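What follows is a single chain, given as structure tokens, in the form predicted on its own.
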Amino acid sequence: MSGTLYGVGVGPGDPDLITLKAAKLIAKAKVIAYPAPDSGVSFARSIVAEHISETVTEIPMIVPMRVERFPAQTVYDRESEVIAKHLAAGVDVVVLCEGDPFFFGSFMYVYNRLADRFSCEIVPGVSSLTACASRLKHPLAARNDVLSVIPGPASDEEFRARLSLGGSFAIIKVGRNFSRIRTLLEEHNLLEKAGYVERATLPAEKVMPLAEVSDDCAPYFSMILIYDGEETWF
């Protein structure tokens, strides 16, 4: 019998926001894999460190976070085969993923490579989207509103097309696109309706109206939320 591949969401950062199911699976796991940078600690692992056994076998999937293109697919190809060897030997493998595995989660790259060969189970986690909304005390949408999620690296043309449709917006992966995004929101008279969160639920968290942010760039773990309704939230 082959082992089961578990994609486990570990939430936005606060260790208390992992699910009971995630905590139980991590605590009894014999093999754990997780995304990691080429320097420093793995964010996903740090969230659940207290639940990881000292005897566990760890598989860090090292994908450098750099401006220039990096062959990340090669990394996932290689590490998925490392995981596959454990699964083929009948050992379950827990793969940690920040937020939720299937909401812009890194686990989906492992899933796509192994799901046709092994049994898989997805354990959802608290996503950064809902975490940021809760920290801003800002509804994402109401009644029949449409919520659009826009990645920060999207082109100006894509942004303008999406923003012109109206509704609520969540802009993720803000990072070095921050100044450009803010300018686009000003063009659409949305700046005063926008809230900003970085490092949601962590000690270094920042929560404020977007209009009050003076920086020209933002960390990767940041988000802009906009509710384009009659209510003014900021």
Given for the second form:
Number of protein chains: 2
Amino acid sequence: MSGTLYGVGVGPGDPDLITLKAAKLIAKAKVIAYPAPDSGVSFARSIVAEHISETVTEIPMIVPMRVERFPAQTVYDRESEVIAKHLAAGVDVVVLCEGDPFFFGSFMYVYNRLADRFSCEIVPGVSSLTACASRLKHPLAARNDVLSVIPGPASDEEFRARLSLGGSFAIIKVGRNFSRIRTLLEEHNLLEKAGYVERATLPAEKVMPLAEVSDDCAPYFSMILIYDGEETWF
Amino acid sequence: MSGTLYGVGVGPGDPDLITLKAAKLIAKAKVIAYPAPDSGVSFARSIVAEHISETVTEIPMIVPMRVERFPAQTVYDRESEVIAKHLAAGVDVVVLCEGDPFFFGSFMYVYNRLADRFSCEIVPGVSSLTACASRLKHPLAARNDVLSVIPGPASDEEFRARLSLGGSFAIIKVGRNFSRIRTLLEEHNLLEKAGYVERATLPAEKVMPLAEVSDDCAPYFSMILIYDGEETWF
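Shown: the form predicted on its own; wanted: the form predicted in complex with another copy of the chain:
All chains and molecules follow, beginning with the one already shown.
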């Protein structure tokens, strides 16, 4: 009997924003895997560190930062086979994932390699989307608003098509596209309605109106939220 | 010194999908408020029942089902003032909200009435969005996919404008718009890519391809997810 592959969302960063289910699964896990940078600590692991048993087997999936998808694919090919050996031996494996596994989550790389061979359970987590809204103290969307989630690397054409339709927007993975996105929002008169959040729920968090952000680039873990819905209905 | 108003997301339904933060705040709360139907139990309260202290003061905000916004506004006007009295007396109040408070959450009705008068903290929760994706075992969105969240009551025109742009879609609050939405998806050749989830993570949950749903209407707590992104990058 093979083990089960658990894809466990660990939320945006505050250790208290993991679910009871995640805490229980992590505490009883014999094997855990998580993405890690080539130097420094794994963000996903750091969020849940207090729940990890001392006798656990750890599989850090070391994905070099700043490189594009092909080297990462090689890492996931290799580490997925390490995970597969544990599963084949009947041992459950808990794979940690920042935020939610199926909302732009890194777990998908493992999932796609193993889900056809092993039983798999996804444990949803608090996504950065709602965590950022909670820190800005402004609703993401309400009533019949349409909410568009746009990754920062999307083309100008894609941004323009979406922004011109209106509604609420969450622009994720802002990073080095920051200046370009700010210009696109100005074009659509949305700058004054935009909030900026960096490292939501973490000690290094920044929360401010987008118009007040002076830097020309932003970290990967930053988001721009725009609420353009009807406010008067509340 | 006034109390703090806490808007606490309690997730999609599985009691294990609340956050540690929600569990702690609820356990130590002296006053809790939650939306409730005019007959039967409060869904939000039922999710966290085991964490509620026996000596708590409860404020059920009884919103009649099936009626439109104006009677609900009267209820929220009145109950927000009940909450305000506790806050003014220096007592914190925990307001429970299904899913996440700022993702189409009922807490916004209370927030909008009290946030200018009292300090307020939002505790994000697992949203139905990612909970439904976890049950369908299919990613919501990955890499540079755009994700559009469309409420079921949106107009045909609104649906067509969004669907024709492509990407991933989450159609929430399906309810009595079910047949109309299915027809719109067929028009855009998206029926075969659509999954249907009803009451995600609850015992009465239903998960199936949309094409296999035979009913002509769906409950309020149902969602249609469509993944139309690039699959080969994984």
